[in-house]
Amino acid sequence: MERQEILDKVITLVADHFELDPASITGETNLTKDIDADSIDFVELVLEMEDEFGAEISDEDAEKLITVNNTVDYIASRAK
């Protein structure tokens, strides 16, 4: 899967989960500060990403997913 395709899917997931305009989300969007996600919201989002991309994201790794770009890079590095 190409990075751009992953980015588009992550932006769509974030926008749908938090009821945001996808155009307002960029690679630099901080998932906790810019979106104001609490820990439960973030866990739910990680679970949705696991389902979408068919990859398990450990709790330790999930803590490192600060921005959309961090998330895309993480997924891209594990995509087959």
The other form holds:
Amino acid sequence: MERQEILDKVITLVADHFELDPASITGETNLTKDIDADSIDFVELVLEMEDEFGAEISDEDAEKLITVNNTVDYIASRAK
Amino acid sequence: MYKIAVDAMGGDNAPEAIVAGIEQARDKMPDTEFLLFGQLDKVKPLVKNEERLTLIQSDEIVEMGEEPVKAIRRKKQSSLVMAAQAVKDGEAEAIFSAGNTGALLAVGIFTVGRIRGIDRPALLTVLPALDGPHDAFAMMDVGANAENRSTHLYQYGILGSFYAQEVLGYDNPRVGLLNNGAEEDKGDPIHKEAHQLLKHGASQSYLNFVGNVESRDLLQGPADVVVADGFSGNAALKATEGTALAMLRLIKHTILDGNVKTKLAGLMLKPAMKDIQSQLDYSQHGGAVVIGVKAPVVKTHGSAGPSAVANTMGQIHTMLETDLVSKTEAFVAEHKSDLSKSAE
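Let's compare: the form predicted on its own is above, so bring in the form predicted together with the partner chain.
Next comes the full complex, and the chain you just saw is listed first.
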């Protein structure tokens, strides 16, 4: 899967989960600071991403997914 | 035909008490099927009659002391996670467990999923009301959340009202806010704001808010739905249970340590004491409900015996029969912006 495709999917997931306009989300968007995701939102998002991309994200790795770009890079590296 | 997914391995007396309780419930509920998830070498020999029971192998068990979120993420083949997955996949309509409460809450939120518009699902329990128009009341949150915002409490008022109306059968249930005083301006900023939100809800006829209630009055039935933040609700519940147990123990010891006259009087009081005990036994109303999620998710206490399990199945059946979740979802969808706004 191309990076852009992953980025689009992650943005759609984040926008859908937090009911935001997808246009307001970029690669730089910080999931904890810009979106005010708390621990429950964050776990829900990680689980949705696991379902979407068919990949397991460990708790240790999940803690490092701070921005949308971090998340996209992580999924891209796992897909290789 | 309703379908209930059962974690057959959760609880201190599992799988024996769970299987026996499910069979009791099955015999009473001809319109319900049960999907039992567990280690079949242990579960199958306990089943007397497989009618309307489907046994499904699950290799793992979420233990009582395990960290909930980690456990449900790592043990995908556990009886609890598989039962929750069956609800998510539409193979069952409700889930039951007597195991790890935190893990059941976690599968409720993360696998079954929250109702859109409900920010934080809560744990609801039904307690005895010794006075007032009804013999029981619903209280929530009794410990799902360590911290709550005022909007959560407002949403609990709505969720609790639906539960009391549909499952307990109360007309226009009275909603009270657990606080440290009866006056409107009592409490911390969250409770003051929650009071205003609930009052606003009452002005819109969403619920019947009767004001603040104090913990000392809870069992006197000042409200049919008591809304609490998770921390205070849990503390109030445990203090109430602890006090009731301590009082019963005190009475018992006073009688046993007394003279012959006291013992004779104790003997004469025995039927009355039994009556008190049964009034205080709230397992007759079923288990604790994870409320605010897309399907009934219900927990009975870890040491539950077969009849408590069967009672809880009756409670789930009522939730399905009255279509509690769909009615709640429809209301929340219709009033979403109102339910998420802060008090001005």
